[in-house]
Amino acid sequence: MKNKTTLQEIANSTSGWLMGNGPEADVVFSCRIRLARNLKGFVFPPYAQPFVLKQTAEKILNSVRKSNYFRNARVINISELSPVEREFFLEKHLISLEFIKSEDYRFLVVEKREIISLMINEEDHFRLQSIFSGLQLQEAWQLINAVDDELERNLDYAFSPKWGYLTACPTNTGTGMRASCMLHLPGLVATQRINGVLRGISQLGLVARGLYGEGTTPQGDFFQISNQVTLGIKEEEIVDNVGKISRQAVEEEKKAREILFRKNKTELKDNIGRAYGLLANAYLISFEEAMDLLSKVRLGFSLNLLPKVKNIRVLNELLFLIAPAQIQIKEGKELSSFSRNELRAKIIREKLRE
């Protein structure tokens, strides 16, 4: 029952990082830092027996309870959730695709603004993340570094002077850090320059993923850029590199938007206006279509072509409110595809009136 109550509380609240109030927020949807940490003397979760997972969960939760950053945080037992309920947290960017398949003694800890969260017994003993609106990667890093230091006062990390933080997957060994920025790049997609930019990102040692991270494809012209290498490089260098490449991608996107506006202004206004009209008046709409139309409307907002839309926050919130699991959790039951499409259209119509 506690899990169900907490689910509804989270479903009815707005994530602090959806406000759209950070630098370059019309292009940089969010920035995130995630740290992988393990406890010394304990088997990594993929190979651990249930009693070991229980011990590590208890140790980590005990440290969390002593943390000022997690004061009044919600603790969710992922093992007790249904597939739809787990999908809900994936859509909220609070857990990973890997965590959906988790079994016993898996927990999510999330503070009320949802800026700081922690997965217990995912691939590693815990994954700690901070997520900010706009291009605030340095701010996200400073916060998560402070949280990590506080947790470490009560935990003995698996650390090697030679290799750094030890992790279940060798690609995370070293700093254990993944720094990423979620970018909205409709201009580059529309001008067919996106593949060149993504190739350039790859050549610089970064990787571009979909809206929900590793193992997902881009939707609504959103691309997540993150580092691949964690070994032999300092945390500050990772943050600086991802931030630098993200800023370059922002500049390329702005140039693409200028080209669209200058060369095809009437056509652009027509496409954006039609997208808004469909969203504001549809009574049935799929998730995929809604994401495509919202991408166009979000572009229109950034170019000052939609005076009816007063706040980017509304558009940011809609990107999550319309996701399949979000709709079902809000309704308190599983729904058919038709019912989801109907409710999604209603949510969009009502939200756009705000």
The other form holds:
Protein chains: 2
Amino acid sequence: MKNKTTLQEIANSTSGWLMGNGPEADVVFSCRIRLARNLKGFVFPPYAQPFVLKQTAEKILNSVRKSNYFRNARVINISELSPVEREFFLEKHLISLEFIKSEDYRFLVVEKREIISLMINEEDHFRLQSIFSGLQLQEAWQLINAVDDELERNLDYAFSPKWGYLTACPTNTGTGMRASCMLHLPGLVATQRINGVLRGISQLGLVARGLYGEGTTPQGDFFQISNQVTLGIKEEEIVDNVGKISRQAVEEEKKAREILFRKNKTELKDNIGRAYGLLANAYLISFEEAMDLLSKVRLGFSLNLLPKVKNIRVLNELLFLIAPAQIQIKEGKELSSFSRNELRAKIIREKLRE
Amino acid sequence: MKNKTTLQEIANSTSGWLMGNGPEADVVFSCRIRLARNLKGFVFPPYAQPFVLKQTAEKILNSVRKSNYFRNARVINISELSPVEREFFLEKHLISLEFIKSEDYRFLVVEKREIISLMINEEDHFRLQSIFSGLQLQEAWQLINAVDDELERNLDYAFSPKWGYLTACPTNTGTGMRASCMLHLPGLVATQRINGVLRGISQLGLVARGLYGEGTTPQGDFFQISNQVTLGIKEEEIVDNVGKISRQAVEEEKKAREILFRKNKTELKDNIGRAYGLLANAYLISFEEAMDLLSKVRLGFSLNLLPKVKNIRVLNELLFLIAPAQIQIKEGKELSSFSRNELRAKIIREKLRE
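Same protein, different form: I have the form predicted on its own, so give me the form predicted together with another copy of the chain.
Then the entire complex follows, led off by the chain already shown.
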């Protein structure tokens, strides 16, 4: 692995948005905004020749280097990465499923805290994203808007006064924006109210997905809520809309937790205690089981049922550290499923003792 | 409950044979010898009128009171006990399933450490038993033999020079002795060698039963090995035979543990760690689940895989403290299954923290 040291450095540092210090952090894992942007006069990546991709990449990287926001950023040439290394960035929510399969002239630019990042030559020429801890969609919007303005100083965007920002896929045209909140809804799942809430969300024109975004199923009671419409609506309206509905989901989740706590406190404590006991004492654990148990422990922490867990940051970090590629990058080599399960259990035991 | 205080005292003290200080205590839970004795000239209890039972009880209690071995003994009138209270003594291995259903003039005599005890008017006029920690069948025999001699000074036993001690059921005639060892064989169970070992035991004329003796199925990997034949054989031979075969089973179990440890150490540690994690963190637990998990933890302790568990005594005590009637007697009232499960989990959590 050429990028071994850089990747291990990234693997050993904690993303700023995992700190769990944002508002409502025990329900809202994170909020994210991404903007799709393309350069005027260049073919969209899906149809572009390599020499075009090279040109757009150079132009964008040039603008990035002049940006204050990317002063401490790493530029990673995705094309040089092995499948496991690509998966590593996918698991960290820094690149998309689309990007993982990409060929030449694909770059990831990510500043040290991983709050702001940029994919070059994904479906669009670049996609800018900002992730914050907790319910901070406004804050994410303000930051990404400023970064976008700064990048635009040295780039000529493909923009139509009628349609707005032009994109490779029409579903992104207009604002080019997707705003999303990652919600942890174990209470709604346990009280079987989740389907009603998700139905309500889709009736409001939003969409709910799993932890790893598009094309993934919900895992560990995590649901990503995001806007579907990008056209004929202002950025502020999208942010406002996703923020409002997320806040409603937060309130519903809190009510559900309250009900669980009041009606089935012993069963709840048992369920959460057992999850903690397994995590703190297992020597082999799969990703799926660990996610499921961490979800329960995260609920337990938020209900003050687990005095042994000192802060939510440990749990947030763990939810990402246990993913298959994270373990392999940290270890510096590819590992069998058995070895990953063994190391995953070790990471969890040690982290819970912190 | 009339006997509430006495019973709670017994519930809160640890039987001498649970200390786990005998030889091979990590495989041999306990060794037990019981002698069936009847008084000359009195009908056997199953056919006796109450006035006969009263007479035999008086005679036996009279002899007991003169015995040095029973100086600190408690005399418990089983007839006065509620069903839960009777079950309490059954769970403690101090009375038999037969005795639990008995009517008037049934007594249990038990000295404080519970090493020596006596059931009056069970199937026979009395049954004397001695239980020791670990593989100490010889020691149990020497003690019970001395107690038997002492009791005989003031009692006239039903004895035939031809048949030996006469008993209500012919299967006990002769020595009136049953010698048994309670073995903990999780290694043989896990390596699926247990059936072969049990077959070998039965071919040698011995019988394997569950934790609660006759009529019970093995639970938590505990197997009681005992002699079937009581006639035409000397006491010493029975003791020698059961002792030798138990020692062989101990060696087989140790080999099985060695194999498990060598071949599947990580799976074993995981299995044991998880069992400990559940026991130390659950808030609701059934008797069956707790037995199963304690069995694993006991194996883990013996293989030095559980540094958190400081001694085997805690685990031995727990195996009895978690039984349904123990919990109810300790609490001083009858409890629902839910409450028992809740209290059981609490007892285990607290005990494991000791």
